[in-house]
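As a starting point, one isolated chain is supplied in structure tokens, in the form predicted on its own.
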Amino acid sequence: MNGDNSQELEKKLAQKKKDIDTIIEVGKFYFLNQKFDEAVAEYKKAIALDSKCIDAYYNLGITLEAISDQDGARDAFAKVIALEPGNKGALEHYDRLVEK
């Protein structure tokens, strides 16, 4: 890979990260306005772009927990823990959901 291709790839990856961050912010906006289905859709859209996006899984878990989708929330937090084993927030939510 030459320098031009490397710079182009880095530019595309930076744009993708920016797009994902924007999608997550839109999801948070929907969540704060109690439009939970729309928030879930945004977080899933972010996950479709990056299957290792911890923020998307975490926020998906929070949203699913808010609408009492315990299984979905537990799965989302489990994914966060798999991607980042020391994530205290995800561990707390996951443990609380498992105890129910």
The other form holds:
Amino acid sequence: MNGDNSQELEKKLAQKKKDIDTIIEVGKFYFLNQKFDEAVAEYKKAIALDSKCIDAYYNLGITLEAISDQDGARDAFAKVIALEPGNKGALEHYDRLVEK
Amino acid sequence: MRQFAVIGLGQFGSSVALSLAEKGCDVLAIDSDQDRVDEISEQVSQSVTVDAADEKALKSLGMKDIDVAIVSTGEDIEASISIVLILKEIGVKEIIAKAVTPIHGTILKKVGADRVVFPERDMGERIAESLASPNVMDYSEISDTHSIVELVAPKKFWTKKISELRFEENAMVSIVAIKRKVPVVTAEGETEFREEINIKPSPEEKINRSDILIMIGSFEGIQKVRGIQ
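Return the form predicted in complex with its partner chain of this protein as a structure block, the form predicted on its own having already been given.
Okay, now the whole complex, with that chain kicking things off.
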């Protein structure tokens, strides 16, 4: 019974991860097509599902920086750095935004 | 190649000296503080520890060949005035001096500075501008009546052609360039953006959501455009 429960949980977690990945892919699609507001909405949806999703914060940062939302972008990259202190890309973007 | 001397290696002076050196210019860096000179010595062509307000010492450096001298000992008002006077006497072709107050600036001009700069005041104005309007990325006055500004494209402009904006004739403002962030996919498959600059965009150019408009115009005109949401 315990084994069944843990299998069920693993399945659910895997499904959740898949859902988040899909949402981020949709966000990227919007970003690449210059639909920046739609991309932001997708990344925020992913963050609502997983508040520790580095990918979602990183892509949110890129999108906000592209539309000159400096404060928003800085916060998003700061979140990435807090979750993964060695994230080179986020550090580079963050430093650039702090200098502005 | 033009030869530069930077006198006073505080934050402003050392930043000017390093930027000139990075551009491949010959730079003679001078300060009375040995530590400051040591900090910069490897990056500039020549560096000397000397009290530049000391006439004999400054003359002994043989600065006749210097094309432009930047006097950045602004905080020490008396020293900066003396240095400008000495440089003028030596025959330095162009003297640029940093001032901390308008009166200081006037005196520096009277004693021979060809150009006076107020870096603290200018930076203060820029910061105030960007704080007062977060959509202003950069701002610089180019005369007593005109300025150049980098402005995040207002929503009202998105998808419109420059020719459709019709603010130029009303506000006497021109878009001289557009900085655009273009989404790209990196070699690693990540999404990123690349910044492109379109100098002198055509009237048919459409404004994008991610554009930063570089505009030149009168203070009033720029103010009008900044008010557009």
